[in-house]
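Okay, so here's just one chain, in structure tokens, the form predicted on its own.
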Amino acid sequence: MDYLPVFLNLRDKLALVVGGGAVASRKVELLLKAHARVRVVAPRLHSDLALYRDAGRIEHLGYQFEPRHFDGAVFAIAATDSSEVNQAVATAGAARGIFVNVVDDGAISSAVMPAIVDRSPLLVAIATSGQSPTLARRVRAQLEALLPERLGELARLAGSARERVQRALPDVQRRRRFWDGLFAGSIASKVFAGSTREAQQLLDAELRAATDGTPQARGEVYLIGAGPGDPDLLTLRALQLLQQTDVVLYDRLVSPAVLERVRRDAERIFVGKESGRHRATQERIHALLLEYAGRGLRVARLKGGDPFIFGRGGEELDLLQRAGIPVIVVPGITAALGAAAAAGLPLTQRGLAPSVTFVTATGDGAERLDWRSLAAPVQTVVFYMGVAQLPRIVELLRAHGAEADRPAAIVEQATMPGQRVIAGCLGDISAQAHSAQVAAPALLIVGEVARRAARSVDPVHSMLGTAAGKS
């Protein structure tokens, strides 16, 4: 190890910058930050800096470096571009004692500026010995990915009730077990989800369970938005939550790959439904999410696209509120919008689309939409769940108004590599759609928008390319 990590207290303490460019800026602004106070010497300011010194925030010296600017200071940083000047401030700065960061420059450094994760009062500091400091941030950009943005309330919240945990749980083994329990169950994903007077009772309560001697064990459900299956549209929110669960009750439309980033230990159970059985299946899913949750398991039920958009999640939302279960939603995005992104067609546009509506024409509630609004012009209708209807759907809107060369479009498999978008109009999507053997997951979109499909996609290659991939 060629150097000893370290945090540095600088509050209310001098700190030497040598520079005035935009590199001097943002070493400027992190010092700030950690409440130090900032000399600069530099002939010339950036604008930002300039800043700074109007509003009495740094004290600037106009002029070339010289040793004296170091006097009263415990830590400098050179960010000049003349390597002479750089060098004369290390010097300067060993020959007094105190460490300088040579911005750059590992070499003639004496402490080296990490890439910094501020979670605080929580910080990961990353570094490379001075060896590649663009590895060191592409690092830092990863574990920002994975370390939730409220990480620093969590802290706080543990810092505050510290001393009371100590009081009440004296032994350590018991007490580690308390604090493993909160930093892993439902007193983190509420502050995570930004219910922090919710956390706080949470903690509250299950203080008072472990000092009596009678800790319960408590569950919580995250109702999870899958997305339209390409694994990186997954949020982050969901990807963390996905990494600490112990059980994941998922369906037919969350891909393979979006299971591959389920923690590798957790139980998977499929609970996908089938034709003519939903009522019974819908149960079962209800059924084991109270099951599970009431062992004190972390339990995901994880849904294509969003878990409030033809998901169901409302249904199970009111069952696990009305059983005091603790339920997180975390949003996904719906197939409708994964499906428009992938095959480039914006659901409005102006002039051609103001609005959209998305509608599911399955089962006997088909019949009694409003098909003449459905049919209206000047919009985007997108059908989930249509393949099946689809001659129906198209039968109904012709019915109702629609003309038959209304452009249409269907896209199959949205976002996954097997993806087909089919470009056509009301009086012919039918016929392609059979002649292509178009199943299910696939959205039909109605409307003007969908007439981009024929230009930016080839269909026939499209078809081809898809037919060739699974033959």
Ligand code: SAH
Second form
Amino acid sequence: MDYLPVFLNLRDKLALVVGGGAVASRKVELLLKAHARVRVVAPRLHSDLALYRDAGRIEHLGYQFEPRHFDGAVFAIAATDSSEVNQAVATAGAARGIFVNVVDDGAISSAVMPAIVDRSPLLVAIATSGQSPTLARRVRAQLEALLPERLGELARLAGSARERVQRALPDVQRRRRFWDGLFAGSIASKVFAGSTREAQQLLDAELRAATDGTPQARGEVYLIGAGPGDPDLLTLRALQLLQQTDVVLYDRLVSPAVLERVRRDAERIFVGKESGRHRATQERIHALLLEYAGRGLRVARLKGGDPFIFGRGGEELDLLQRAGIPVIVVPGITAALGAAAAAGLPLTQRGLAPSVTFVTATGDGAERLDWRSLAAPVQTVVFYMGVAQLPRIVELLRAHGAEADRPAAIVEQATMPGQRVIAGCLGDISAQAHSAQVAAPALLIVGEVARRAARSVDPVHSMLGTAAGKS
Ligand code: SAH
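Having seen the form predicted on its own, I'd like the form predicted together with this ligand now, please.
Complete assembly follows, chain above in first position.
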């Protein structure tokens, strides 16, 4: 280990920055964030630095650097584009026993600045001992995705409860178990989802239970939208929760690639309803949710697309809330949005489609729809449907006044490796779907915007084409 990582408390301490450009400006910003007093030595100032000076937030000395500028400073950064000046700062710092970071010159620096993941009060600092700042930034990007945005809030909550926990649980082992449970369980996930108050209440309840000596296992359920299939379309929160779950209940629509992103040793339970095969009823799903969460496990209920778009997410939410089980709902990219992006079809467009409607025409839903308004022009209507319903949908639209040449497109397996886009119009889309042997999952997009489907069809290739054309 060539360096010792430490965190400096610079509050109200003087830090010297030599240099007045964009790089110096970023360093000054960082120092101000850490509540340091900042002295900048530079003949000219970058516009951001000039603003800080005018606001009285930094002291500016508009001269060439001289060693006396170190007076009173406890730390220094050299960020000029002159290696002689940078060297002079490093030498002067060394003579006074003050640590100096020279930007982009590890060899003459006595301190290196890490890449930072800031979840204050929680901080992660990454350094490669000067070998490769680019690698440090890559690691940072990976950690940024991994660490929930509100991790700092969790740290603060834990900090505020620390003394109470210490009093309630004098035994070190039990206390450690309490904290471990807290960080892995519903209190943490509530904080991450933005419900700090609920988290606080859970914490109080758990502390009471722990003091009574009756710590109850407390399970929780994550109602997660898995998106349309491509695992890169999962949200960061979905990914974070899938990495900490004990059990996953998943639908037929959840792609194998998404399941790959679930924690290796989580139990996977298929609860999809595939016609002709074993029918897992909604009641069975409800029973499983209650059973696993009741055992104190973390249960991910993973649904295709978004849980609240034709996903029966509402029913599951009601059930769990009635049972007093903490639930976190994580939105997903619904199939219509995935299909639109993948097929290069904007769902709204100025002049052509000022509105978009998502419709499901499965089950008995079709009768209750207002077909006259769905058939009206100047809009986009997306039908989530079983493929078998397609002819009926087209028939109903036509019967309510939609003309035969209204553009229509079918997107099959949107965002998945087998994606197909079939373009046509209401007059021929059923026949086309039939001859192309379209299979589930697929959806139908009706409206002027679907005209583009005939042109675009494979945006991935057209993107590659553009890139190749440029190079
Ligand atoms: N909650 C889901 C929808 C469930 S309803 C969501 O928000 O996307 C199931 C219907 O969604 C399917 O019948 C199909 O019409 C549509 N669907 C789901 N995934 C799809 C995909 N990858 N490609 C095309 N259609 C899809």
